[in-house]
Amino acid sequence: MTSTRWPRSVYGTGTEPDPRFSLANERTFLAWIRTSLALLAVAAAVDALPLGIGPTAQVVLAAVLALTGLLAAVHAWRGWARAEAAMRQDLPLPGNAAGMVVVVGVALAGVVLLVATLLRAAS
């Protein structure tokens, strides 16, 4: 049964472990991946919408936004493998580091953003 599982690497190896936490694990990987498409909803409407930031605050912005966007996808990917890898080997979860990525990325926008609000105050 499991061998028709994938991805392989995650599913080969150890047991199955308890479903409710392979259940939680995927309720995270879904909010993981509602936070990249929300992130990229905010990119093409950043890029889509006339801001009144300047146009080059704008692209940056919308950048910023996408690019944390693709890593949220990435990450979620990433830490559902890991964190399911690590309950069928009955091994500690793994930490969180990659979250931090997106932090960074939305203050990185939210900076961008303010900066480019009061240079539009300030002329």
Second form
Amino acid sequence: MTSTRWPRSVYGTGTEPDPRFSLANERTFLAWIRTSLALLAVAAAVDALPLGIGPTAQVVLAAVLALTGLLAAVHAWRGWARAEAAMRQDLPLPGNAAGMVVVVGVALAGVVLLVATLLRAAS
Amino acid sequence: MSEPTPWRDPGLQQERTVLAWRRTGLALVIGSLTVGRLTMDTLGAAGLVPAVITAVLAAWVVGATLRGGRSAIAHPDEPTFDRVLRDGRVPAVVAVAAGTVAVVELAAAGMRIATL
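Moving from the form predicted on its own to the form predicted together with its partner chain:
What follows is the whole complex; the chain from before opens it.
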């Protein structure tokens, strides 16, 4: 069983951590997936519903949110694999610098929405 | 780990993890179908097909969390729910599924930008 576990980059080395920590790592992964899905749901809604900020602003907003959702899904997997590998090798857990990408994406979406709303109000 | 003593986990880690998988699976079913439906007028079947495949995979994940009444309180070494999950395969599938939904939505937004 152990030899067939995938991916090898995670399970190829080290020793089995406390199962509770592996489960906690899995839940962190799942929380990132749900974050990604939340961003994608908002992106789809923004793309579909009229917001009164103009079609260009809306589609740019949707694209920013969808791209952030994609990066969150990528980070979910990478973060899980790196944390699991670190626990197996008894190394410190990797930092969460990649999570910054989501912060930047959401902030960017906020700026787009704010600017579009202000421009609409001014005209 | 000498004798098979009854498993006791005051933190209910296993149960919380099963529930986390379940709500993520449900969110993925709803999310993928919603994105598939909302991008239908832009992408048509090109967006709907990956959305439905993703929804089916997510439904399988939800089903796996429901299978076997004891799975939620199983010992981590017992061959139940966690035998499927104590490995990177299911997380990889779920991450790819979420990524697929993102790509569908990005494609729809891209199409709209192209036709502005």
